[in-house]
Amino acid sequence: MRADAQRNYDRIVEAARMAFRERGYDTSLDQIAKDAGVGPGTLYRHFATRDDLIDAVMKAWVDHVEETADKALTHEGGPREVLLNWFEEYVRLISVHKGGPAKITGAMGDDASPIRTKCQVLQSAGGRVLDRLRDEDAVRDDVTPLQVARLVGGIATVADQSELDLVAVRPMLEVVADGLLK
């Protein structure tokens, strides 16, 4: 890519990554293009779609969402503790972007999805902790990290649309957790 090319492709980046958190990932393309100051047409030759767009957005999330998953694989306390520990870092992971949790939590399982590489390393992550527990026969054998994702991911959702903070969602992923554990 040309240089100036990348300097474009970095600025519509960063606008959009501005845009989501502070209005959402239902932003015009066309505003998030003037606040990168660049022209619409320049934001759809490197963006030909919304998801594209998001993808690019949430790559460097990817890593952190791996180091998260091991802070709370060397949490101390018991089974309960580290899987309500892992439900709140995720729960942050997925609401950085005001409507992200919809957004996330809608494409898991979707193969066609645009994300569906940050979905599965979401899934991924949370399936190391629930492998974790299931060594320690702490969690039930049934439960998928799909399932989970979902559960935890709607929890999030509400959250975000009703604009809980943290503090009024833990009672409800004490609930999902009391459910997981044996």
Second form
2 protein chains.
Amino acid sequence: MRADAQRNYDRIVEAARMAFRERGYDTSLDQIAKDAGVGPGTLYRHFATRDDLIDAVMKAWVDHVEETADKALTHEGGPREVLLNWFEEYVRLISVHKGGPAKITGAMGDDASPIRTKCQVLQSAGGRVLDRLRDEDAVRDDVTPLQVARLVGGIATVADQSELDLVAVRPMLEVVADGLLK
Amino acid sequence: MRADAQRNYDRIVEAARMAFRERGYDTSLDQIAKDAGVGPGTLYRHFATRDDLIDAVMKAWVDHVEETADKALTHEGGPREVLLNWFEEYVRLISVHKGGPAKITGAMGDDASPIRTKCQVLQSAGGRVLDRLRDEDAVRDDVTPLQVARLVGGIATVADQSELDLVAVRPMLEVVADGLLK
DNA sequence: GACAATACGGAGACTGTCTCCGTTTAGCAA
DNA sequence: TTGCTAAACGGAGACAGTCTCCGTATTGTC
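Could I have the structure of this protein in the form predicted together with the DNA, to go alongside the form predicted alone above?
Full complex below, order starting with the chain above.
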């Protein structure tokens, strides 16, 4: 990639990161281009669709997901606490941007989605937590990581749309956790 | 209301009903006006916002909700079957239009929403089912009808966005049901 | 039949998406 | 350094959807 192209690419991603955080995923792309100091043509050449841009913004976020899952695995307490701790972290992770929970959970399991790699990371992170609890024979084994991701993602989506805080979300996570535990 | 106003009102609602069913809630309102044979000004005078139009379209649907809840209450079988039966009906009810689950569940608990009356009907219908199960001491009593509506609505939202069928939704509803039952 | 209130409807302002293509620039080779 | 070419830029503008304004038309009443 040419140096000027790389520079503009980086500027656009940075402008998008700010914009998504402050104004949500449905903010104007032309405005993001303006913020980045480039023309709309340049933005659309680098990112054919809105989702491609979202995907790029999420690159750094992936490392954070892995790290958070590791932390959840070493969490002290019984299976219920471990599970609930992961659920809360999961909700926090996918809620960094307004509209994020719906976007991510909707793409979950869709191999054609531009953000599928991000979904896979999230799913495998959750899978690791689930596997550990299965080793302890603590959770039912007829449920897949994808289903769990959708259950918790659904709660996060509702919370995002209704602007609920984690305190309001907690009881709903508890219902799902109790439904999963043996 | 003047006779011509009433006629146009009805035409718009009917056109919107078709459009929402076939093309989802984000379809063009100007197009709906065109389908109804009126100008956009007429549509916007009757319905200031998209939600107001959605609300009007849902008027007939409310009776159907009541009826479905009554049927769920007389459903044969144990508490788990009654609950799951209601959950499946609930998902079906709020999924009549693409985007419906998100719209309805997002408005749940929001007193300022134009479709709040519809949400209240759904909530009280669910409340009746829950009350019956509580009489049998079958469900935990630290969970509100609103929370249950959000849990099931979250699943319906994900299913709608990921285009999952009821077969795929069922296991997730089971997790929630098991988490709610004592 | 006249008149006032009510309602209509479409032109057009505005915003966002996305493309096309003339212009500019980076990077390389002589 | 200069010249060249492929790569990249960027903004004008086509297109679509939202929503309003206001001149025109219709309704219902006296």
